[in-house]
Amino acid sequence: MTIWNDLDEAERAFQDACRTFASEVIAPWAPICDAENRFPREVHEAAYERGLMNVSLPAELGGGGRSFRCLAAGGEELAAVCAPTAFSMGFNHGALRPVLHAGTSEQRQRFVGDVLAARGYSSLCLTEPDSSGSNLFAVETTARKTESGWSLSGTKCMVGNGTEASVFLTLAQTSVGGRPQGVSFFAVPRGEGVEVGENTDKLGFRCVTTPTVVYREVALDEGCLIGGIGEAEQILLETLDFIRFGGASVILGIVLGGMREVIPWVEQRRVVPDDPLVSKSSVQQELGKIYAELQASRLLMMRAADCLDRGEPCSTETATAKYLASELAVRATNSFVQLHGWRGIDGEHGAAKRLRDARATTIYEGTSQIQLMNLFRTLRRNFHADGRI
């Protein structure tokens, strides 16, 4: 029995469809896009045809309307073959979250409905080269109030899916009449004054393009402000909760895919005749421990999915799931590389790429250290509230 036994018929069918798609479509393109450091456009085109894009975005805005349980179960299967490709396919779910959470009906149609209708992409623009990484409220990008709306200037880096995006959800310091008004969210259409660079050369997740985006006095109308002036904090926190849930699903896929590769190998590999690697107690214990942690992380991830489906807060679940999943992925892929011997470090085999991708997951969407700091604040708050920790 695993957690997937709890899926209903529709959820299981979706999971199976994702596994088939990953095998048939993602597998041939993953090494190519990784080597060429480029967006997996061919995979996305096929995914659109099979109804595997934007699956959990609202149906009334052109999304699939599926549950977040589906997104988690299917995302893990996609990521088992190539986590970066799966991440790029699901990126709209997180990047459009500020609009879905705080936007008006007009903004939801303009920045979600119209983007999905065009088979377009959105990006979150949070991190900056010098001023903000883990401390997102230290951004230096500025939005100055004008007679017609806003003028936005600044630089963002590591912008996920940025080379493809038609709208950038951007965190900026706001100024009205020369007076600071706090941090706000803006939906910035791609156009005049928006300069998008090339994909960066990263250790892992290479097909998730991460260009630098420069804003040069970009003129925005009033409808581009998402939520109120200076009200970005709650929007950002809700958005981060969501993308960490999605990230956990993809990260666990790295472990799943690695396990599917290493088990047949240790069963067939003979250190000496009649002595298969799988017979070693150290191997059994190591893989058993990884499996135990995979199951526990899945349970937490699916609890978060259920909370999101019910519209309930789940910041503790998502921070914990993202932290545990990324740390597990690094340890597990390191073990898989070791168990594969020389094949583990050979680029022709999958273990080396999984290790590279896993290492990146402890950085993006909040480092492991940031997750622990967030959890400590929750621990301390609960302790002083009623002692129930």
Ligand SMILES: Cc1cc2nc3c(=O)[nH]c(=O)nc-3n(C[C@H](O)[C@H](O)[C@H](O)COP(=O)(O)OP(=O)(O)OC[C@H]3O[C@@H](n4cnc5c(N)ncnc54)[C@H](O)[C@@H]3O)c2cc1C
The other form holds:
Amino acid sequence: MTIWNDLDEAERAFQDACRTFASEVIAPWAPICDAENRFPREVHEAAYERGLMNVSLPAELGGGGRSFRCLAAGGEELAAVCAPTAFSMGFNHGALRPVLHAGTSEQRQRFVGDVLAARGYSSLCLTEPDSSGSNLFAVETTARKTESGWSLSGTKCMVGNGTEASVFLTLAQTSVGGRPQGVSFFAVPRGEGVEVGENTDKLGFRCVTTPTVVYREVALDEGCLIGGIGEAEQILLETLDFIRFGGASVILGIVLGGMREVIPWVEQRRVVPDDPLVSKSSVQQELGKIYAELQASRLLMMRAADCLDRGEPCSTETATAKYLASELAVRATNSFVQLHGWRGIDGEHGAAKRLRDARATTIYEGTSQIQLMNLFRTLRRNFHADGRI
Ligand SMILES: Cc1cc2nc3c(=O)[nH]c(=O)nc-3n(C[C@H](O)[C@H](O)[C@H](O)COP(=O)(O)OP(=O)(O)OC[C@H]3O[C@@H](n4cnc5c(N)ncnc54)[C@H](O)[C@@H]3O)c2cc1C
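Compare with the form predicted on its own: the form predicted in complex with this ligand:
Whole complex next, starting from this chain.
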């Protein structure tokens, strides 16, 4: 029995379709896009044809309308072959979350419906080169009130899927009549005054393009403000809780893919005196430990999926799942490299790419240290509330 025995027929069929797609389409393109450091366009085109894009976005806005359980189960299978490709495929779910959470019906149609109808992409622009990283509210990008709307200026970096995006969900300091009004969210259409750079040259997650985006006095109409003026905090926290759920499923895919590669290897490789590597208790202990942690993280991820499907909060579940999954991915991929000997560090081998990709996962969507700080805050709050921690 695994946790996947709990999937219903439709969820299992979707998971199977993702597994097939990953081996037929992602596998041949992943090394090419990784080496060329570019967006996996060919994979995306095929995914649209097979109904594997925007799967859990609302059907009335052009999404697939599937459950978040499906997204998690399928996402892990896609990521088992190439995590960054899976991440790029699921990106719209997180980047459009501020509009879905806090937008008016007009904004939902304009920034979600119209983007999906055009098979377009969106980006979430929080991080800045100097001030804002973990400290999200230290943004220096400004939105100044004008007669017709807003004038936006500033620079964002590490903008996921940014080379492809037609709308950038952007966090900015707002000012009205020269007076600061706090941090707000804006949907910024790609257009005049928006300069999008090239993909950056990263260690891992290379085919999730992360250009710098510069805004030069971009004129925005009133309808681009998402939520109220200075009301970004609640929208941002909800968005981060949500994206960590998607992040966890992709990250666990790295571990799943590594497991599928390492088991045949340790079964076939013979070592001193002339035993299969799998017969060594140190190997069994190591892989058993990784499997235990994989199962525990998955349980948390699927609990978060269930909460999301019911519209319930799940910040503790997503923070814990993302933290455990990413720390596990780094440790597990390191072990997989070691078990493969010299092959593990060969650039052509899957183990080397998994290690590179895993290394990015403790940084994005809030670093491990930030997840732990948040969890500690929850721990104290619960302790002081009624001691049920
Ligand atoms: C592959 C990838 C994709 C990304 N995509 C996006 C995207 O789409 N949109 C976007 O806006 N950003 C994106 N990012 C950026 C990411 O969100 C930031 O890198 C992350 O929030 C951390 O910020 P920072 O890198 O500036 O690190 P910093 O905040 O400078 O932190 C540096 C170190 O200090 C630690 N630290 C920070 N604060 C504390 C504290 N209070 N106590 C103890 N330790 C602390 C951190 O854990 C870290 O180890 C992406 C990053 C990666 C790697």
